[in-house]
Structures are given as structure tokens and as C-alpha cells.
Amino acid sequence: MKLTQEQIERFERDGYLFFPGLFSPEEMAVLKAQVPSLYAQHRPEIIREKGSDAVRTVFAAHLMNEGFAKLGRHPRMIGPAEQLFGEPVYMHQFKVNGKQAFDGDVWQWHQDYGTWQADDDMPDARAMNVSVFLDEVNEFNGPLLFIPGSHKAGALAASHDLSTTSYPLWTIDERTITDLVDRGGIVAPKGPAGSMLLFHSCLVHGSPSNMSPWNRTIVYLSLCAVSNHIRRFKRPDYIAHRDFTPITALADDCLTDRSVRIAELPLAQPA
């Protein structure tokens, strides 16, 4: 997948690109079928909501499950990041964020690079998220909220929230958010399962709780330019990966081609 010049300019202006329905229902069905077995496990890589058994995040699913391993090498996910950075990328982080019906909690306003810089000593913001919706995302089930153009502010001052939710985050204060929204507004990309988002690691974003009866599951590949790899290793390696090997993309039909196999899944549980 190759971005057009107009798309590149839009990404530079707004900090994100949205591709509704880029993946087919058949491709998403392959991945959705893997989710229940992941959620049923109790292990350090799987974070649950405070006071609930509802899954908030599954880290490193691409090291546990072949379907997600294929997604982590999918050319539609990898190609745009390589194009924008002008070099190969590695997987800094892979996660399945499950904002479960009625139980999915808020993600406060933050920049991902703020955490990657503070916790992992990532030198520059030459990293981005490429995400795909496994469920339809609508206005009721906790869509992502973006502040367009906020990535141009660079890395913003943030405080380490260790208590509000079940996962610690470097969050941005309300005054700064108000100023950014006054300039850029707020958007909430919504669309069917299979929609793909690219967004800059400095783009300020968050999401409200899910009060609806519909799950909202989104998979995130956090891709970093290989030359920009992290220098600090204080977080578990299933959260901030230490393998800086450039990703080699598979064929475009890898999700539905059963002959494509991933040789090693280091975190997979024994059969």
C-alpha cells in the first residue's frame, strides 16, 4: 500500500489518516475469531479493567497468536509507515485494546510519544500507530478522539497518572487540552470493522468509556523507524519490545491464505 502525495500532505497537516473499510469482512473475521481465546487467558500481558474481569489491553498478541502475527507483518499496515519514515520499521509495541460493552473504561488525553520518550528513551517522534477496527466503531461505544494538528506542538508536558485507570499513562492537563481544542477541534473517526487509522505519535488523543451494548476492539501496531529504536529497557519487553529487526511484510492476502504460517510464536501457550 502506497500513500499518495495528497495523503502525505494531509497526514503532515492533521496528524492522522483514516481508511474506512480497508480490510474485508473475511479478513476481520479471521482476527475476531482469535479474540475469545486471548481474553480467556490470565497472564501478565493481559490487562483488565479496575474492579472487573473485562479485558482492557492484550499486549504482544502478535507473539501469542498466528492471526495477529500475520497482521503485524501486513503490507497495508507496514508500507505507509516505511514510506513516511523513509526507512524500515520495527515493532515497538503491539496491543489489542478491548473497550468492552458497558465495562470499557476511559483512556485519558495523552500522546503516545510522551510515554515512549519518558519510559523508553525513544530519541525522536519517528514512530506512529497503525490501527485496525475489529468491530464497528460508532459514537456510542467509545471511539478514539483526536485533536487534529496537535502533533505539531511536539512532546507536551505530562504527568504520570498511576491511579485513575488500570493502566498507568502520561496524561496532559485540562488547560493544555482546552487550548489545543480551541485551535484544532476534536474529531472521532468512525466506521465499520476493517477500517484502518494511521496517526502520529505526538497526536493528542483519548477515548471515553463504553456505555453501549457493543464491544469496541481496536488493534494497534506501534511502528518505529529502526534508527530511532528505544535506549531504555525498564518496562517489560512485552510492552516495549527490544527486538529492533526490520519487519518484512507478507503478501497482501496473508490473513486469509491458510498456507501462510508463522514459524515461531514465543509467547504462545503450549497446545
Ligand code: SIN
Second form
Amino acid sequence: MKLTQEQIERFERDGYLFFPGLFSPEEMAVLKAQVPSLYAQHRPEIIREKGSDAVRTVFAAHLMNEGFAKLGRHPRMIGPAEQLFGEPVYMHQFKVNGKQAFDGDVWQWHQDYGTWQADDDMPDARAMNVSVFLDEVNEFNGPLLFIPGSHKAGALAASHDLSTTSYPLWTIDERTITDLVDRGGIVAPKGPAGSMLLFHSCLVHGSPSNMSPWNRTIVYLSLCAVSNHIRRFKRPDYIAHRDFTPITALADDCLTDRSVRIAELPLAQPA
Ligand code: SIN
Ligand code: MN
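Now that we've seen the form predicted on its own, could you pull up the form predicted together with succinic acid?
Starting with the chain above, the whole complex follows.
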């Protein structure tokens, strides 16, 4: 998939692009069918919400499961990132965020590049998230909140929050958020399952808790320009990958074409 010049300019201005319903219900059904067997596992790659068994994040699902492995090589996900960076990309991080009905907890305001720089020594903000909604995202089930244009502030000062949620995050203070929101406002892209959202790694974002009876599953590919690979290997490799091999995209119908197989799934559970 290739972005138009108008989309590239909008990405540069706002820091994100939203494609409602880009993937079909059939394609999303293939991925959704894989989720229960992932959530049933108890392993270090799967982070639960604080004080609950609800799944917050499944890291590295693309190394456990064929459907997610295909999504990690999908041309609609990979193409725009390659185009924006002008070079091949590798998978820095892959996660399925559960944000489960009633239990899904807040993600405080942050920039992803803040963490990638501080923890992983990623040289530049030449990495980005490309995400796809596995469920409808609405105003009630904890949508992502973006501050448009906030990516232009570059990497902001952040503090390491180790206590609010079950997952440590470099978060941004309220004064800075207030100033950024005064300038850019807040948006919450909402849409059906299959919607794709790509955003700059310096875009300030977060999400409220999910008080609704509806799950809000979003899958994130964090794609990094190969020349910009991380230099520090402090975090577990299922969180910050060390395999800098450029991703080769599969065919556009790979999710529904059963003849497309992924030979290597190094973290798959033995059958
Ligand atoms: C994130 O910012 O990494 C996750 C936010 C969310 O899934 O709500
Ligand atoms: Mn984030």
C-alpha cells in the first residue's frame, strides 16, 4: 500500500493517519479467532492488568501465532512505514493490547519514542506504530487519545512510572500535556474492526480505562527503519527485538489465503 502526497502531508502535520475499515471482517475474523488461545497462556510475554487476570498486552504474538505473523508482514501495514522512512523496516516491537471489557486499565500520556530512546537507545525517531483494530473502537471502550501535532515537539522530558499500571511507562507531566492540548486539542479515532491507524513515534498519546462491556483489542506493529536499529539490549528481547532483518511483505490477501504459511514461529507453544 502506498500513501498519496496528501496523506504524507497530513501525517507530517498531524502525526497520524486513520484508515477506517481498511481490513475486511473476514481478515479480522482470522486474527480474532487466535486471541483466546493466546490469552489462555501464562508466560512472560503476556502482561496481565494489575490485580486481575485480564490480559493487558501480549508481546511478540507474531512469533507465536501464524495469523499474527502474517499481519507482521502485511503490505498494508509495512508499505506506508517503508515509504515514510524511505528504507526497509524491521519489527522493533509487536503487541496485542487487550483493553478488556470492564478491566482494561489506563495508558497514561506518553510518547513511544521516549521509551525507545531511554530504554533501548534507538538513535532517532525513525520508528512508528502501525495498528489495527480487532474490535470496534468507540467512545466507551478506551479509545486511543492523540494530541494532533504533538510529534513536532520532539522527544519530551518524561518520568518513569513504575506503579500506576502493571506495565512501566515513561510518562509526560500534566503541565506539558496542558500546553500541547491548548495548541492541538485531543482526538480519539473511532471506527469498526479492521480500521488501521498509523502514528509518529513522538506523537503524544494515551487511553482511558475501559468501563464498557466491550473489549477493545488493538494490535500494534512498531516498525523501525533498519539503519535506526536499537543499540542497547536492556529489556527482554520479546519487548525490544534484536532481529534487525528487513521485513519482506507478503501478498495483500495473505491473511485469508491458507496456502500462505510461515515456516518459523520460534515462540509458538508446542501442540
Ligand atoms: C500504547 O500506547 O502503547 C498502548 C495504548 C493503548 O493500547 O491504549
Ligand atoms: Mn504508546
